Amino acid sequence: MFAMLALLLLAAALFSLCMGASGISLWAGLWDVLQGVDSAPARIILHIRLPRTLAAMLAGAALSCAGVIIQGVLSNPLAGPNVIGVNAGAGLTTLLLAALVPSAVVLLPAAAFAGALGASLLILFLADRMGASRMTVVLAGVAISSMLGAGSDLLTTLNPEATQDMSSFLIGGFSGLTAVRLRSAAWYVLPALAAAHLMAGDLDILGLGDEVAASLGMHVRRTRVLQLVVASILAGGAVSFAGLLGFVGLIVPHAMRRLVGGEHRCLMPVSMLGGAALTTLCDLLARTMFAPYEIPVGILLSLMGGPFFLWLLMYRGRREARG
């Protein structure tokens, strides 16, 4: 399965480099890049398509792994970075930084991480305090996401000049992405991806229950907080350059769990590949379906994720009703 997903991702990346509004030869463009020739195909591949493809892969991998962690920490398969407000928290602090310090592009991932971590810890606090059903925790997360989203809308309303270029950010997409924003986020996201894979086994122990995990020598609360820190870096880093992409962290972990099971040491890497492939393919469709016009990939992901979330709610409701 890992090899199949790796091949799918490779194919998606090659198609992303080949296809676009400009009909150019990929191999001619790559040859010009390797030869250092400053041709139009070389500039299109090097400065437009390659950064966009890398961004889609990185964002998809980060959001999918963040979804795996959040679902494991909360023991709730309905949770996801966009569902419980993690993305919304990252979006609010990113907009706030853009409004207050427009030139501090390099600090966008750090601001997004702070917002994502704050939302994650708030959800963990509510889950501990309420001791309620999984559905109640999800509904609380939806409420928090709505409030944080309202804060972003208020900021754009009160300070439209500072946030006038952030409309695509609120939808989610990779149009106009600069290499500086991608590079600064990659310094955060790539180490967090490595940490997520190294810590994946702890999620299996957490899934056994707090008492069993503690009896095995695990410091449960510290492990949960540390996992949420990693998930917040992943989600915040992705939001800082990709905007508020929705449902990747919900769809991919569920799909991969059906293919490889629930063991997180296996689930984490296949979710990373699956998320990268899904986001790259969706971005390719978003910019080629109506060429030469382009729709933000966040719209396409929401059109896919909304029905999937409703199906998931109905499926789990029927299963719980049967007992």
Second form
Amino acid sequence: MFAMLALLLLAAALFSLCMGASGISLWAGLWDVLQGVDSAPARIILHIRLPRTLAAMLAGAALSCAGVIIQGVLSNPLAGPNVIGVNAGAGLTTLLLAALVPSAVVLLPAAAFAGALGASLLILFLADRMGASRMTVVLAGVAISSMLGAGSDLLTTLNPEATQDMSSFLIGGFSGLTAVRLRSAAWYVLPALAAAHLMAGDLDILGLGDEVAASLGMHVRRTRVLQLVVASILAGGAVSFAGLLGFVGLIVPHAMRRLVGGEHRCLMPVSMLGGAALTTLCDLLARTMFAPYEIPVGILLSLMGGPFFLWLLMYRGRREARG
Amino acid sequence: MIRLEDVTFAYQDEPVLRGVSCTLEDGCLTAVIGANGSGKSTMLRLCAGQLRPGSGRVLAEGREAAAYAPKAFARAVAYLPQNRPMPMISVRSLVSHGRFPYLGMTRRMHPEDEAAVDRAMEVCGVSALASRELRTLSGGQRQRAYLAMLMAQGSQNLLLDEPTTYLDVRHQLELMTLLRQLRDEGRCVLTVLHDLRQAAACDRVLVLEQGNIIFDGPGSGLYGSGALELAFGIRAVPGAEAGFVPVKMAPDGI
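Output the form predicted together with its partner chain next; the form predicted alone has already been displayed.
Everything in the complex follows now, all chains and molecules, and the chain you saw is the first one.
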């Protein structure tokens, strides 16, 4: 499964490099890149498609891993960074920074991280406080998510100039991508991805329930917070350059759990690959389907991901009904 | 060995344990029985270090839980709560989690950890189920898998909260046999039970009533002690050790 997803990702990345609005030959372009020739195809590949492909891969991987962590920490398959307000929190602080200090591009990931962390800790606090049945936590998350989303909307309504280039941000997509944003986010996201993998086994222990986890000698609360910090860096980092890409963080962990089971040491890398492949493919479609016009990838992800997710749920329903 | 010294505990203002003292020896299978709300599970959680006593002391191997690092405590005391979520993992993974208190930062299992897991699965009869998903097992198989996890933990003291609930009679008996095996290995086993016959077959029985121990003695002495009347409002029918009749009705008729 791992190898298959890796191949799929590789294929998606290659297609993403060679297809686009302008019909250039990949091989000619790549050859020029490798030779160091400064041709038009080389420039398109190097400066437009490569960053974009990398961005799609990074955002997909980060959001999927964040989803795995959040679902694991809250032991709740309905949770996801976009459902419980983690993305919305990151979005709000990003917009706020962009509106107040437009020049502070390098700080965008940090602002997004702060927003994501704030939202996830708030959820954790509420979950603790309410003794939290799974449904309550999700409902609280939905409430927080829509509050933070309303904050973002208010900001764009009151201050349309400062947030003008942010309209695609709210839907999520890579059209406004700049190399600076991608690079500054990568500094946060890549180490967080590594940390997510190293800490994946602990999610299995948390999955045994608080009492069992504590009786095995785990610092349950500390582990939860640490995991959520990593998830917040991942989601915040992704949001800072890809906008509010919903859904990836919810559906990819689900789909992968179907394929490889619930053990996080396996689920984490598989979700990372799956999320990267899915986002890359969606971005490819988003910019080629109606070329030279392009639809924000966030729209496409929801359009395609929604039915796929429903199909998954129905398939599970049937399987469980059969016993 | 676990020792409770005049332990009290209250949830908010509601006292649950009112001065409980006892010493649970190694190589002894002890059952705790009592009506709902009598403090059985609370007593177990206190022994497991999950709750801190309001007053008095709980000592595991002679030291208070707070004096241990969490993993060191887990190596001394293993605890199986009654209610647990059902993770999507295989039996082998579950049993492997029992080794968590022995793993370092990398969480890498060493050969001796694998050996402990293999042995625990064998003793509990779940080796053949190793690769099966937990949720595809029957209740009895699942309970044995959890017991294997507890065994893999290798702790001297084992605490189980109603491990036989939801099991049919045969699986209940199998589980009790397993607990006796663990006792024979010299461990200190403490289990909350609902079934009086199984409790009476244990080495030692504690009967809790409103947070007090009202009977502490060998299982064979349970029926004649009068403790069942106090704790449950029932008494054993003379000559028919396995049968019970109600002697008084609770006000709500149950």
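These figures come from a predicted structure and were not determined experimentally. Residue numbers count along the first chain shown, from 1. We call the rigid core the largest set of C-alpha positions that still match within 1.5 Å between the two forms.
> Given a superposition on the rigid core, I'd like a yes or no on whether Ile299 shifts its C-alpha by 2 Å or more between the two forms.
Moves: no, less than 2 Å.
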